[in-house]
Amino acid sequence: MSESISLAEICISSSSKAWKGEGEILATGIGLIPRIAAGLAKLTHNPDLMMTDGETYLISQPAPMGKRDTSNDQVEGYMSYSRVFENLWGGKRHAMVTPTQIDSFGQTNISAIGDYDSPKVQLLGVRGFPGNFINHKNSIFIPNHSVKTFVKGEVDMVSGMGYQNKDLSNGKFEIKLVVTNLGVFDFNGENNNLQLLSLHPGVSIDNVIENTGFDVIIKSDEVTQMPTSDELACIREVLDPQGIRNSIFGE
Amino acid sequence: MDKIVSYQDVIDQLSDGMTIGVGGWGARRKPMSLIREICRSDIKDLTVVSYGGPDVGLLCAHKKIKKLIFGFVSLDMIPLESHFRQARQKNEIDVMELDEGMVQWGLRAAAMNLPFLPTRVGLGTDVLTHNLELEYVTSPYSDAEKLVAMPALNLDIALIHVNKSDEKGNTQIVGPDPFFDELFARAACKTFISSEEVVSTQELGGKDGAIFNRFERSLVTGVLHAPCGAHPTSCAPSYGFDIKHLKEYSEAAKSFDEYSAKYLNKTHQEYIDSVGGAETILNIPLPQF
């Protein structure tokens, strides 16, 4: 443990606090740090999470990153496509995603840049996007924090809903958290406004105002927690001994 | 009963400005001999449903289609489909953009014979804004809650890669996900299926066969021997997906002459030959994650 805590760790233990008393749930983490943030919170605080192979079978220990001897997976359970549909529209998940743009309302955006007609720029598509913000808590995680991911305005095509139009949700909609390359947000602010609660090392209040294209609630300039001893031995050993976490930020 | 047909029995029951439907998801088990079929043929005009990968790519590439009606589209381990995104940024389809389970509610309330679905999905979004189309329906019940009315997508055809056929079209999906074959089956008003394999009746494997079995024979109306037919997608439990082709397919769409002059306007067996042959593709991993 003697080697430095690297910014991806730090996001990653900080991510995994989204599933923090969430019960048994399906967590689903996309993308790298998303998806071992939910297998941490798995091995540290909520053992009784639901987590996928990333196919299609329930295991009971989180997949690793990179190859793996996938006879070694304790399977326990199924879950297919449509299972995923049938879970999440019965709000019994919490997913961690990683959109495109973001506003101050909570707004989502993973399906196209610019003109809606000849988008600048086609991505993906709403996917489950408006599915999964009205149907369950979600999470945030933002590798490059900037004004052009925390947009001034709206999002470019409202891919999940935002705070706004909560009512619409039977009262499922909810961000929990959103952690950054800067730091720790969530959207506790007043009138649901997003505010800070603590940035990584290295990062000042003016650097998290000059990156987002709406106003922030400073709610705390404290550092965030590191990593526990603990927290770090699961990530380096057990969920990503091959350190692929660290090529997120060139690290 | 015999519904074994050719490539060209399955073409000749297509026509221009028809609403085809595409099983599959994404890089997995799509029919992707049909669609090369398809973009060989001077059909065109297409509406076509699917949780696209590589089939949407192809036929954007072959300008095919009119119009999408889709959730995503996406080659997995590469996340973007360019031909798809080309197509998108020239602005030469149209498209109905939804939710991918309102993709799945639209199947259902066609496969079940209803104008609609009720979902909350899609409200509060850029879903209705930009499908004027999409109507709300108001809950008859004490709750009166507004919800959207996710009409039925009834398909003229649906095109299915499965992994096993007896000719009577009794086919079985042996990979651990069947995605929503079904429904594009239920909802459209024929079926073709390629199959890796078509054997006899009883080598289906009766009870531990059928549960394989995803939706029944009535629903099919023609059955194609197309081994290896999901390449360059995967089929579980025989190959996973070709990711050195889907890369180079990928590259394609800067200039897609050459790709086309290497893969494409072949009979089925010349592409298998085209991209390495059978075993070659029989030895592809399963993808991990």
Second form
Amino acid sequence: MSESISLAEICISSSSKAWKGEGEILATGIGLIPRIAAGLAKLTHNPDLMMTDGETYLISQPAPMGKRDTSNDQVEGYMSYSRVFENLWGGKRHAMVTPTQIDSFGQTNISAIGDYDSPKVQLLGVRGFPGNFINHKNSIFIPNHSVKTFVKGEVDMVSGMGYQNKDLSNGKFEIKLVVTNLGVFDFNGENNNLQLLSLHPGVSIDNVIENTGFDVIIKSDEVTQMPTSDELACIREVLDPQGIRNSIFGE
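Could the form predicted on its own be shown next, to go alongside the form predicted together with the partner chain?
Lone chain follows.
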């Protein structure tokens, strides 16, 4: 196995910790890095995670990225659309998402950039964000940590609620983990402020401050823990043997 560890692999390993110790909940990784991270969590520190094949079946082994022989899928149950929502509304789901904007309150935006009545850029619409953030915990992956994403003031359109409105949720609202190309964060600082937990190799605190549009609490400036040899084997040989993960950062 190569000794060189890529940024994508560091982010996958760090992101997988979002589901650590959570038991039997539905894990949904939306996007390449979050999806591989959810699979890694199931293969390592939380085998009880419920995971789908991306369509209608619960599987006991995460599906690898890219083309695969679906006859090899180890199906252990049926996860209809209605069952997904039963888990969602009951707070038994933890999704990792990639919003276009996030602010100091933890509010997220995937809808539009600029004035909502005449946006500069029209995006996806709010999609499932309002219900997701009200009903269950979420984590966030950001591949390009910048002031365009971590914005000053409020996001242009609130797609997912933030901590200042958490009392409106069913009590399950939480942004557990935020992983970016610069480091690992959470919103457990004083008054639910964003705080830095670790820096990826070669990244400085100044890099984080300069690329964040609001104040960040520096809880730790330690270097992010590297993936273990077992984690690397899972990523490289089982979850993403075609190396699709490397397209995220052009590695």
